[in-house]
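The chain that follows stands alone, in the form predicted on its own, written as structure tokens.
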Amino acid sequence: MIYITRRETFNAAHRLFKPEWDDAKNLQVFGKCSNPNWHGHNYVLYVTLKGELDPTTGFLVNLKDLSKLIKEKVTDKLDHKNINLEVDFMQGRIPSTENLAIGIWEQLQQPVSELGAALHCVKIAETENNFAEYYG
């Protein structure tokens, strides 16, 4: 078993808020990511795959195809959007970087698989100090 990770990066905005709650609840909750102006991160995502080498390419799997799939699954999908406004897998969720992760699992999973692989990882930085890890 031989595990690559791909990183990719994306800028997003987001807010963590719950729309059934004031202002001051929301912040005593979320603190200042809670701001009803919205706020940013520079993101960066590790893709994590798992399996078995290819004997005739010495890869596990080809990463411009892992790219590229980053890239239409997930990147082009967050990168300088608005997370709660604008991004179709995150609808109906606090986009946390909890959540964030899951569903990046969720849009990636089944395509790695065509690829030939094993999802394993998706690890998520929102900052340099605090980031989430799924492992579905």
Contents of the next structure:
Protein chains: 6
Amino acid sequence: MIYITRRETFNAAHRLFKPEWDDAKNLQVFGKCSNPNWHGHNYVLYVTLKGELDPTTGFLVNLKDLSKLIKEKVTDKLDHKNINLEVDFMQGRIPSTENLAIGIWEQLQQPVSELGAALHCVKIAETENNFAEYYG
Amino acid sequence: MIYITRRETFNAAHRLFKPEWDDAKNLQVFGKCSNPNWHGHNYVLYVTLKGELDPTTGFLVNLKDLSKLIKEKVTDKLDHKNINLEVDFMQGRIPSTENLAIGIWEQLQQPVSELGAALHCVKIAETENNFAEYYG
Amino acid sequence: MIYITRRETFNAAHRLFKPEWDDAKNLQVFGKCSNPNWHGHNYVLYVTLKGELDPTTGFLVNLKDLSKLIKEKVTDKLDHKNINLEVDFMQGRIPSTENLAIGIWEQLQQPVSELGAALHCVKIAETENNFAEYYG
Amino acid sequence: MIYITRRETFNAAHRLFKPEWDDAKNLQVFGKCSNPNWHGHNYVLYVTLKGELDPTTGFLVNLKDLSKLIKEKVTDKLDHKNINLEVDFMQGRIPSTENLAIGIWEQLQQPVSELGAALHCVKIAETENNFAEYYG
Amino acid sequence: MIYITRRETFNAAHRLFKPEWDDAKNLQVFGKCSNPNWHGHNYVLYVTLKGELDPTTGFLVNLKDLSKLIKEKVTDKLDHKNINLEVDFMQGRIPSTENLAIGIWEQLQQPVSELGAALHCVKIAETENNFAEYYG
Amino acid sequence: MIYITRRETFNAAHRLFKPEWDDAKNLQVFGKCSNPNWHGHNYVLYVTLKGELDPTTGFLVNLKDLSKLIKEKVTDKLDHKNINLEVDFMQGRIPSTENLAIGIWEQLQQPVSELGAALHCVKIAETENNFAEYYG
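Now show me the form predicted together with another copy of the chain, since the one above was the form predicted on its own.
All chains and molecules follow, beginning with the one already shown.
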């Protein structure tokens, strides 16, 4: 069993906001992260796969294929976007770092398996101080 | 002459957008950075001061005073904000990294001189790949 | 199950030193890390929690609450201190990176559970080249 | 059970290349990584050990001993070398990041056990975006 | 006057080697950097431009144009290549970090001026510990 | 004219403290940095040289010679030491980051000139947020 990780980045706007709550309640729970005019981050995404080494190539999977897949399924949908308004797989979810990790996992699990490996972990850093990890 | 630098960070939303242009023209010039629904960044700010060392303290200025000043004049106004809509000193300016550096310089030049040093450089990184520097 | 991590920093002095041994023996085992006049580090601390996502907020726990807790229980006690002489929870322990990880774990395990999550890992970097991790 | 990690670096040349294939087939599978004139990387290696803390020293193992061991068994053999041509433990293997992690594991497993700990993980970063991990 | 910097990366093989000298002399002067079987690095390149801000766009130059230019003139020629054997603008030069900075400067000076700015600095990091800068 | 930089690190203890002042006054001016029991840092030092390229080698100076010189004159004196008590060239000086940069400059200026280059800048980072630079 071998593990490989690909790092990708995207820049996006978001707002922590629960539609069922009024602004005062959102502000109380989410603080400045609930600013109605949005704020944003340079997100750093780490996608880890596990599986058996292919003895023909010495690869688990070709990292170029993985990078292309992450761009197609995840970062092209998120980069320079508003996560609350424009990202299909985040609709109906508060765009916390935790929910982003889960949403990205759901985007990648099936396509990664078609590359011949299993998705092991989606890790996402919102800032240099805050990370979330999801293992399914 | 000695130089000291304080690093601070802030997270904000913005859009590269010229009101005199329609969306098609903005998109042509600014690309995805002009997304009408905004995007955002973890900005990293480096403020460099120069001057004579104070022989009593071994400091140019106390970096705690500098940090407090940057927070008050700059990062409290930018952090978790929309630069286009909510930041007083950026009104009427396209929020490019270059204009941010100039805007921040203007906020800091006079207050820094009251600390007993001269503002030497404002450097701002929008991503790990893009920086702007302004020396006045 | 979701995992979140908060990064915090502190700067402290220490000395690897066993009181039962004389200076020659301490020097033999610990080398320059046993300098009687102390040395110090910029420590980087990563605290990882695990648990079920709160569907109301999209959070495992609010990272601001976690940051506040780490400051209160750990970094306020360590920052700009002498670990051998001034840190209550490190008394009687050689302040190796390993023992720091264990000591910080003991400080956080109970309070973290009151936030509604389980402490998963305490990771501490003494330098850019040396880390310790403790999982309880 | 405690975990410690030592970070080491080395700079080397390599080529992803399967001798049984002709250049066209190698190029098709490995792309520019198969350039016959070689290319190279600044590799970053993380070696993680696990075991019981030695109560006498507060160490799992002395990180200086671990660093010396990694240099002797691994990085002195790789640093400023051509991995395909000059590294004994990589002969007969395509020098992918995955195979490097496995090869380094095999070099370290027995010697690390003589230090009084178990090898837990070999992680190697080929670039800031690509990592492999091996746990045996 | 405003300064902007674009960071780009490339991975390449090289050898410090003076054809007029025999291997013994090369080894004596360049040490392990003269290994006849090559070694390599993940180079990090910083290209800094200076000039007057364009008031229409808030840009000195569009960093996408600069990035495209650097790729075309510099990094596409260097990435996954052997600097001694395959890079036209480095022929006849020992591929030290200093000479790389000068060679890249010569590639960029004229094309950058056509973007409407002046090339200010080419900085290149060979490792995390070694940099060269050239200002023309 | 070419510029080269070597990065080195050292870990040390210090205390911002003016012997002419009592503890209350020291605490008022220097805050927690004046803790009588010391604290410490992982310092990062950048030494930049300038001069004419040696056409024979493609070097300004051999970075191995520079690294050896910095170790001998600077970091061997500082690493794992107490800057206030044990570092000869810092005696009689408050060990602020500014004074460290000046003290290190004075240690290196003459020896660097014997390598055939001029010392251009000593930059020292006390933390990831605080730097000082001295250009003589």
